[in-house]
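Presented as structure tokens, the chain that follows is alone, the form predicted on its own.
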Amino acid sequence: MMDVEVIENSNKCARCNYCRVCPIYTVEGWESASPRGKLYTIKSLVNGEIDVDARVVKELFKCTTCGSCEVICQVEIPLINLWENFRAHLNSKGYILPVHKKLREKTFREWNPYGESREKRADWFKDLKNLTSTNSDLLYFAGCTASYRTLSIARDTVELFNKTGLDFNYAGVDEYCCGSPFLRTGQRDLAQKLFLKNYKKWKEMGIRRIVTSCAGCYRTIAKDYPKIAEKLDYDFDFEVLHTVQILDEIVDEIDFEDVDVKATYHDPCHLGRHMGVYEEPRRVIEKMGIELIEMEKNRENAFCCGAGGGVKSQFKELALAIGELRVKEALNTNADYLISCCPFCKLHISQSLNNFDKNINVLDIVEVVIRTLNK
């Protein structure tokens, strides 16, 4: 049975043009690629006017779940939930895109969507000298991308914690994917398994607070995990933070070098539109003495990097085309740094820079803090 909320909300669309802020529509230009077009498709499926086939499913999954459409929607349809609920419905009927299926298989083998060895998840931490974790009730959750792809973010976060005297705990190889890629692509059964693995470990460790580097992990653990816990009748009594929120708390105690640097800031969709964290990173950047130059599209109107919602894995060229549009906007500021607060955004934006002659340093905010500390 299709989610009643999906059916009701698919009928609310005012057929205006506002949702053409969508990054998918911006690149492809087809009405079917816009949120309005997707709503029309869903309505047609519900009414039996069209049948579900591979082409229809493919179009409905061309969405980064960035939330731009929800911000601009004139009739206030909760579009992020609608897209995810309908994807879950399609999955329940056996419609899953080929690459998303492969990510699922990899995760069942190694508990991360990259398919990297679970035993190597904590290698970045083992390589650090004189940096240790404690039995603190504050857990550092590095996430899959910082553990396997953008290792410097995890390393610099731990170094910063040590330098500022912040005690933390780390689960090492017993840290599992948070499940964000699978919640965003409708694979809720796997996300629930991952929740259970992480939850059990955190309880064993006596964890009370969780801080993560990844915007996707933050949204998932802070917003989705309590819902999963409620469904399973589990208590979810953890305080969940993003590293930038910790930085915002302690930045006044940090001694920074004098710098002559200009930076622009990219709002990760899961940190900004999904969770409302906009000002904390900007305060940290300004307290470092860095001149902040905003891109034309910022805060709740920021343009997506193109990587989320399973788009980067299944539609690589489309994801890169979106990323290149964001890079152009950043380059137009003539800033030295493009700063973000998400390993996945950093990874994808860095890759989107490959076709440009002009360059900009793409860094996570923690990496910038470490670079500007007064040694």
Second form
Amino acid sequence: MMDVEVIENSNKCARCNYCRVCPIYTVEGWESASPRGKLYTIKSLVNGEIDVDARVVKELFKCTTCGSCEVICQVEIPLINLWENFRAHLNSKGYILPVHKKLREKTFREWNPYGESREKRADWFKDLKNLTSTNSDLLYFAGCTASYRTLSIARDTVELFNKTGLDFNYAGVDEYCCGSPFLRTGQRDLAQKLFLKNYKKWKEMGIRRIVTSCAGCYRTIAKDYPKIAEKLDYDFDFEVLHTVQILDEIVDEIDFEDVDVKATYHDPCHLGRHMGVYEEPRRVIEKMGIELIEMEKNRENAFCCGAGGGVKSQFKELALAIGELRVKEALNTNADYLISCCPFCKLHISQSLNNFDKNINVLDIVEVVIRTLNK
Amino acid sequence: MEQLKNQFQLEVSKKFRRFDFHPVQRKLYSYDLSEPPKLLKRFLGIADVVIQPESKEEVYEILKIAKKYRMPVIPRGSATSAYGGVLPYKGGIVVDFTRLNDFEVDEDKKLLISGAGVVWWDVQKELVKRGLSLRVYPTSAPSSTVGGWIGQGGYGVGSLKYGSIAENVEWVEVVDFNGIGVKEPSKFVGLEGTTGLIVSAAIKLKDYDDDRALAFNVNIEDSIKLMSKSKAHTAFFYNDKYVELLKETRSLKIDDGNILLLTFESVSNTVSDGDEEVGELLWQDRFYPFRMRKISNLICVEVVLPIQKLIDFSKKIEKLPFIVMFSKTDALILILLTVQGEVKYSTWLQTMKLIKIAEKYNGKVYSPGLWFSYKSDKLLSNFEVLRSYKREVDEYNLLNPGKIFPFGPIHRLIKLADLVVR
Ligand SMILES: Cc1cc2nc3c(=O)[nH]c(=O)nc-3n(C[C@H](O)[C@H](O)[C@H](O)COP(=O)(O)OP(=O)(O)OC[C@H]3O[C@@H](n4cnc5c(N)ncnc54)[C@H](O)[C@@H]3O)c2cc1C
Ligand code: SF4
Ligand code: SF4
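The structure above corresponds to the form predicted on its own; please give the structure of the form predicted together with the partner chain next.
Every component of the complex follows; first up is the chain already shown.
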């Protein structure tokens, strides 16, 4: 049975097409890829006017869950939830895209969607082990991307914690994917499994606060985990933070070198639109003495990097085309740095930069902080 | 028949880069804002193919194929109109103009030379950077296209001072079966592509000036007086029922009662009283007339009346929420009807009843489109001239058939309903 809310909400659409701001629609230009078109597809499916086929399923999964449509929608349809619920419905009917299925299989094997060895998850941390405090109730949750792809973000984060005297603990190889890719692509069963594994470990470790580098992990642990916990009748009494929120609190006490650089800031969708964190990173950037030049689309209206919601894995070219539009906007600012607060955004934006002659340094905010600390 | 279809598909595939024959895509290009009841839906076809031309030459190629296979051609911008204009009533080729989105600005002549697919608000943002501005734009500007509003015709923001879109188009570039050419706009504005497909247009601009919006708690009589002696470029009147709804959906901090919103170019603002805060709130809200759908399904009935008749007509609809958008001579009234569940035939009868009341006050439905094409001869003053032009340029009635010029069963069915309504 399809969620009644999905049906009711898809019927509310006024068809004004203001959601043409969608990054997928911006690149593809077909109604089937637009939020309005997707809602009409759902409505037509519900009314039995069209049949599901491979193409329809593919179109419905072309969505980074960036939330731009939700922000602009004049009828205030909770679209992010709607997309996720409908994907869960498609999954329950056995419709799953091939690459998403592979991610699922890899995660069942190694507990990360990259399919990297579980044993190697904490390799980035090998020479930093002495920095942790097993007594601390603050957990650093690095997430899959920082653990396997953009290791410097994880390394710089723990170094920063150490330099600023922040005690923290780390679960090592017992850190499991948070489940974000699976929640976004409708695979809720696997997300629940991952929740249980992480939850058990955190309880064993006596954790009360969790801080993560990744915008996707942050949204998942702060917003989705409490819901899963409620469903399973578990208590969820963790305080969940993103690194930038900690940075915002301690930035006044950090001694920075004088710098003469300009930077622009990319709002990760899962940190900005999903969680409302817009000002903290900007405050930190300014306190570092860096001149911030905003891109044309910023804060609530920021353009997605193109990677989220299972798009990067399943629709590589589409994800890159979206990334390139964001890069173009960043290059137009003539800034020296493009700063973000998400390992996945960093990874994808860096790859999207490959086709440009002009360059810009793509860095996570923590990496910038570490580089500008007064030695 | 099947062979002809295959041949058509093959030819389209060879000639164009961006096209789609998938049944779901075709369905997605076969709706607009209107909600026809089941009875009418049965007579509506869906697109045979959707093509997104990337140049005016491609548009001409589409027409050549259409003629060869006797296929209707339905131009489409953002499909934000609500009169059935973009519906492929008899099937055919839906031409999605959104890829014709280049524009140039002639700063000396203060003209925007715009592709049909350019979105109004996208271009306005660029114009502002050059110290220029559109004189008029529809309140659907965040998504609607230049070609779409010209095709549809009508009033918008700025119309009090600058008139309808028709008064703001210097020339249009049109593609018909004879080729591509620049034309004088009168046979194309509001003609919904039935006399030719607009590929570009020259739009009049003004110097940019900040807008200053002021709100007044006044009834409709005083609104007309205030509005007429002001130098505002835009005047909207919100009746008390509408204000109530607005407060409920938007939690806006405004007083109950009727409101007149006047917006001025700051240089020509001579009015000093009026509430700036409420004015600004309503002005920022101008793009969102459908917010109310959040709480219940509703449809919008739009009628145009001479301003002198507005007071009497408004008494007839005072129990319903409505907004008035003023032009120099006319009042465009948007009346909201709440709908429980899905839109039924009875909802349409209600709509027609309101139109009938407006007609008693020299009013008329806002646009003929498909649904009201049987009224075109009364809505368009030069209908006969237009009809003979249509015959001249569209021998086989392939340019958006059924729109403006009645054709097929739909207009007859609606006309019948019109006769029933009292
Ligand atoms: C929120 C909202 C606010 C609105 N506010 C206003 C308003 O203030 N004033 C107003 O008048 N209307 C308004 N409308 C109605 C509608 O948005 C306008 O008529 C709009 O300008 C249509 O533009 P479009 O690109 O969506 O055109 P479409 O709906 O795609 O097309 C409109 C008509 O023009 C034809 N057409 C499209 N492109 C071409 C072309 N290139 N050549 C020839 N014919 C073409 C179509 O076949 C159709 O008949 C509003 C609608 C919404 C949803
Ligand atoms: S969430 Fe983002 S990608 Fe998905 S439909 Fe909305 S705007 Fe498009
Ligand atoms: S902005 Fe909202 S109401 Fe408008 S078309 Fe998109 S989903 Fe529908």
